[in-house]
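Just one chain follows, in the form predicted alone, and it is written as structure tokens.
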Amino acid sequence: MQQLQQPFQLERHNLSVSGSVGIVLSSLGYENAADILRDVDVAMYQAKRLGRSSYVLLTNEMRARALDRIELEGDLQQGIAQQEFDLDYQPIIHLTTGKIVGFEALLRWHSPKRGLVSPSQFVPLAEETGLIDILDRWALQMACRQLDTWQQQFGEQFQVDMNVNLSAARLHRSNLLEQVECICDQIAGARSALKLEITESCLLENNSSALAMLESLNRAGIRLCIDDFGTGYSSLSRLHSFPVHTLKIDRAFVARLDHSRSGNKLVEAIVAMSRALGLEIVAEGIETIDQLRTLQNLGCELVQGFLFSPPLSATEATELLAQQYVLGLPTPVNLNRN
């Protein structure tokens, strides 16, 4: 590695390079060259993550993690082919009226082999492998179809938004707008009710192609929501330039409510800023009555969380909507959670 860093002359320029080195030992018991190349590749990428001019010696633990990842990727591909995914729906509640004004559609993987797989496990892998394009498109189609079913069931009185998460990687796909418009054109009312949720980290990258895609979606009448707001560090000064309609306060801020004055002040500042910019604001992760009361006092009107309802199957969500549109009942608060 030291030798690699020595400068060399190319025409009239002095240049230098660095290397990332992955190392495996024969003591790990290899029987063929393909396994050696696979493992040394794993070690090399671990070295690259450490920064310039680093090396990593592969361990049994690292190899086990790499094999698990390879197996998970295979299961994920099979899960998509075998249609092992579905959507749950978590209600978004208006505190003044007690009514459901929206749902967040949440992707679920029910693997016959692994059971219920956490999104934190499979979503990053899907993004790395490009499989997220298939999953995002499927989730959008299914959410809009469910929205259409509810519109037909509850009639003109039905006014509920559908929030669908969009991977950051999808913002760089040139065909995203075409796909979203195609789905919306197939389902009456989908365009006016649909909201695409993107994480705040998407905006911190300062990528011109992503911003251009957001602006195109906005011009097409698709509303945009920033999820996990408050977890980034540099978007406040640029927030006014993003074509977004809604901010979601990250659950980490909600969890700190009433535990410290600074927690309340942060949420109060986000609410005030949102109002000044004309943005809708939703607090997520509400679990206690005290959090609910604090948010009401701070002027936050839209909430979601286990205090009202966990994510529900389509059947359960339909039953909850029937209470509102057929029986005229407000959404119940789970008073057993204190």
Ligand code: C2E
Given for the second form:
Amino acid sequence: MQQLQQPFQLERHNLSVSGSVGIVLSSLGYENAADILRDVDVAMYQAKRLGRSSYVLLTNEMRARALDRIELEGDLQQGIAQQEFDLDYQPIIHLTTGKIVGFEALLRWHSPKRGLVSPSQFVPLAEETGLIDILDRWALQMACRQLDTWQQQFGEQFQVDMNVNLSAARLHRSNLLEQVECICDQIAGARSALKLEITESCLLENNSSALAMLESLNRAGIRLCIDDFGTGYSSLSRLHSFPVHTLKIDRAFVARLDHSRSGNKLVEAIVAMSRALGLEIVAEGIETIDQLRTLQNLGCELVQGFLFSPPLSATEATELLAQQYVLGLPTPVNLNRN
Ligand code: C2E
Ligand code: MG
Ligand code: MG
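Starting from the form predicted alone above, please write out the structure of the form predicted together with the named molecule.
To see the whole picture, the full complex is given below, headed by that same chain.
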């Protein structure tokens, strides 16, 4: 590394380079070169994360983590090929009317080998590897098909939004708009009911291609929702210039409502800001009656959480809707469910 850092002359410029070094020990008992290169790569990337001119010696723990990841990636690829995915639907409730105004579609991976795998385990890896493109597109398609089925079953009275999560990385795919348009053209009513949930990172500075995509989606009549609001590092000054329709208060804020006055103040401020900007606001992760009462007092009307309902299978969600749309007349669901 010292040798690499020696300044050198390139034409008229004085330059120096730095290196990141990954090291593995042959005492780990390697049998082929490919395995050594794979592991040394892991150590080298770890070194890069430490900053310029670092070296890392691979530990057994790092190696085990890397192998787990490789195995998970293989299983995920296979899971996609074998169609092991499904969607659950969690209701979003309007507190004044008690009606279901929307559902959030949530990916579920039923792996024969691993059991039910949570999206928080596989979505980050899918994002890193690009597999999220296939998964998100599939989720969008399935959710819109479900919407179509409900629209046909419950008729003209049916007015329920469908929230679908979209990885922020997808905003940089030039064909995203085309895919969304294509699905909306196939399924009548999808365009007006669909809401795409994107995490705050899309609001980051210097993210002009993401902004351009959000604007195109907005022009195409698709509403956009900032998910997990308050947990990321969005620039508030940019929020008003983004074509966003809804903010979802992250459940970390809702969880603090029970315990602290400062927690209340934060949510109060988010609600006030949303009002000032003309944004709809949804609180997620409501688990207790106290949280519900506080949110009601703070003027937050749209809620989602285990207090009302966990994410449901399509069949269970259909049963819940049937209660609301019995004989085609919308009737409030029982808020004290669970
Ligand atoms: P999210 O979009 O913020 O979804 C809400 C998560 O909170 C869901 O977890 C839901 O089950 C959970 N939740 C809802 N109510 C409560 C509550 O009262 N208490 C608690 N403790 N949790 C509650 P889930 O289904 O495990 O999903 C985790 C995350 O995975 C999602 O967070 C979303 O970021 C991501 N995800 C899920 N489906 C997709 C998808 O189709 N595409 C992409 N890109 N990401 C997805
Ligand atoms: Mg979401
Ligand atoms: Mg969320």
